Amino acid sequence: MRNAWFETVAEAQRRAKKSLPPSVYMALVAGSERGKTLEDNIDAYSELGFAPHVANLAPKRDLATTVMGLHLDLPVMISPTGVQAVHPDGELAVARAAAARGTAIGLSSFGSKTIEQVVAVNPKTFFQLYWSGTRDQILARVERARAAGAAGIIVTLDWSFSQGRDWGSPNIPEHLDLRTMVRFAPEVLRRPRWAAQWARSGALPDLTTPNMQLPGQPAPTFFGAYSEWMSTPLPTWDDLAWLRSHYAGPLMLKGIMRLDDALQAVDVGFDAISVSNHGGNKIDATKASVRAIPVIAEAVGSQVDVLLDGGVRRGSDVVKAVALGAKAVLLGRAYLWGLAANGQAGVENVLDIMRSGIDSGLLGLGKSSVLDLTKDDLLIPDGFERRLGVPAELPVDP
């Protein structure tokens, strides 16, 4: 039997590709247009360097941090991602893994498990809210999350994107009826391990979105919820201020890529922002999120918690992001590869990879805590930070 443990996220991805039906795997890859942003999210980290010390190193390193007042054992959180048909336990396996490693999870509005189920296995759960439906519907979802015990709300506004992908978009069904199962049977039969997992669970992949369910109505399908979201009038800063006025708990805005938007988020009263291009699913040629962190963190990091989402594959990537000003990072595809490779244990494996890499980075840099990391710990090439949205009245270092 193959060793279930893997030593890198790259190996988890290779195993996920081998075990998942191609349509499911490509749905996780996603990206938009040419995939330039998808690539840059990862490649940008390799432009940043270290110059390690060799003596007087810290014998013990503290990886803990806080995000919106919530203690995390390491500066890594689980990013909300939609319908998780990669494994029967889906978000519950991910939430348990995060709890076992002392960190938090973001649960997508489009997730396959309910907010009540996920909070029950990990109280450090943030509910991710898309701006979808009427104000009454939005508030009802917020209230449901609050009543379930969610630690806070993540408002995601970072999905302005092109529908086309140069490598083709995956064929994702709306329902798993008999006709659909016959059509996808050739893919599934080539992945017997994945099919066997679902057979043992006694269920079929759930393509509904129970967190978007309205009272007295069935849970909408993914595409039904998606249609409602895409047909909802786009929010204004006044709409976001309205939401802030109706929710007193921790509130994060995910999708910031410009300083002017970060400043607006502070003015509205958000407690945290996540610098994110939705994992390369925004309009292509959007810069890597790690390139946007420095100027944003420098300007607003003392007023809100600044996080980063996009391209993190190693613990050293986390060290670089934190050194540039992030309080923590949000993992997306990395934990989904782990989930596909080995369920809950695979997600724990990915988090252990991150922990080990962060600890190794701190050791080499002579730091005793992630809180001590600064830009001076990195070798940053000229032109790495591509600054956008810097108001004229703010000074910008050359």
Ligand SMILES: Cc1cc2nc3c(=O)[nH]c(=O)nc-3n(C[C@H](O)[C@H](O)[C@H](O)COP(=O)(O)O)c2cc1C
Second form
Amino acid sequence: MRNAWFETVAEAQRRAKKSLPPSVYMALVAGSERGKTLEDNIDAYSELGFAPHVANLAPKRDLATTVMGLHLDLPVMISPTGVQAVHPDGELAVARAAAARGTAIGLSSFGSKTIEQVVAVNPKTFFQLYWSGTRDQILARVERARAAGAAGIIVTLDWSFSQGRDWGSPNIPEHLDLRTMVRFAPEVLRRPRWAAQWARSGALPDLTTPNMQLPGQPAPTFFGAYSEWMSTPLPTWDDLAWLRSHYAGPLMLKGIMRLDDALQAVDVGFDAISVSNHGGNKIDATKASVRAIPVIAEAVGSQVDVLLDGGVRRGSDVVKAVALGAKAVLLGRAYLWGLAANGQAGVENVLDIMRSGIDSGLLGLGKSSVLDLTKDDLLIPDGFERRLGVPAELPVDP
Ligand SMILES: Cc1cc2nc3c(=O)[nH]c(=O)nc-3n(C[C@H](O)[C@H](O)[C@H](O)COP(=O)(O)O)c2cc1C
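If the one shown is the form predicted alone, what is the structure of the form predicted in complex with the named molecule?
Then the entire complex follows, led off by the chain already shown.
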């Protein structure tokens, strides 16, 4: 039998591609339009360099940090992703893996498991909220998360509803009924391991969003929830201030890409921001999040926790982001590939890859703690913060 352990996130992605039905795999690749931002999120890291030392290195390195007052064993958290059907244990496997490695998870509004189930396996769970529905409905979801014991709320505002992809979008069904199963049978039959996992679990991906459920109503389907979100008036800074005034717990705004917005978020009273372009799902040609963080962290890093997500695939990427001012990073696709490749153990494997890569980075840079990293530990090319990668091929085979 093949060794289930993998050495890199790239290998986890190869295994995910082989094991997932193409429609599910393509939904994870995502990225809007040409995929320019999707690529730049990853490529920008390789423009940053190191100049390691060889002696007087720290014999022990401390990776621990805090985010919004919560202790993390390493500066890496799980970003919320609303993907169903990757693995029957879904967010429970991810949350258990995060707990086993001493870190926190963001649970998507569009996740497949409830906030109550996820908090029960990892108390370091943040509930991610989209601005969807009326103010009363938004507060009902926030209150549910608070009552469930969520460690805080992440408000995601970096989705700009542009879905066209030059390499095509997967066809995601509304429900998995008999007709749909027949339609998807050819691709599922080519992925017997994935099908067997679901068969063993005794259920099919139900494609509902239990955290969007409102009292007295059934859980909406993914598309039902999406359409409520799309038809909700877009939030203003006053709406966000209203939310702040109704929720006293730790509150993060995910999706900041500009200094003026970061300053507004601080004014509104957010405790943290994540510099993010939704993993390349914002307007295409938005620059990489790692290019945006230096100026933002410099300006507001002493007032709020500044995090980053987008393109993190290695421990050395984490070292670079932290050196540029991130308190921690959030992983998106990296852990999804791990989940697809090997369930909970695959997510732990990804977190271990991050841990050992960060540790090596600290060793080479002669640092004893992630808290000691600074910009001076990096070689940063001129114009790094402004440039947007060179043109390249489309991100995946059609
Ligand atoms: C398939 C997919 C689904 C996502 N769903 C959500 C979501 O429901 N809520 C959210 O806040 N962000 C969502 N995101 C964005 C991630 O939280 C994160 O910002 C992004 O994946 C980071 O980029 P990376 O995948 O390169 O690490 C999603 C991303 C992907 C790839």
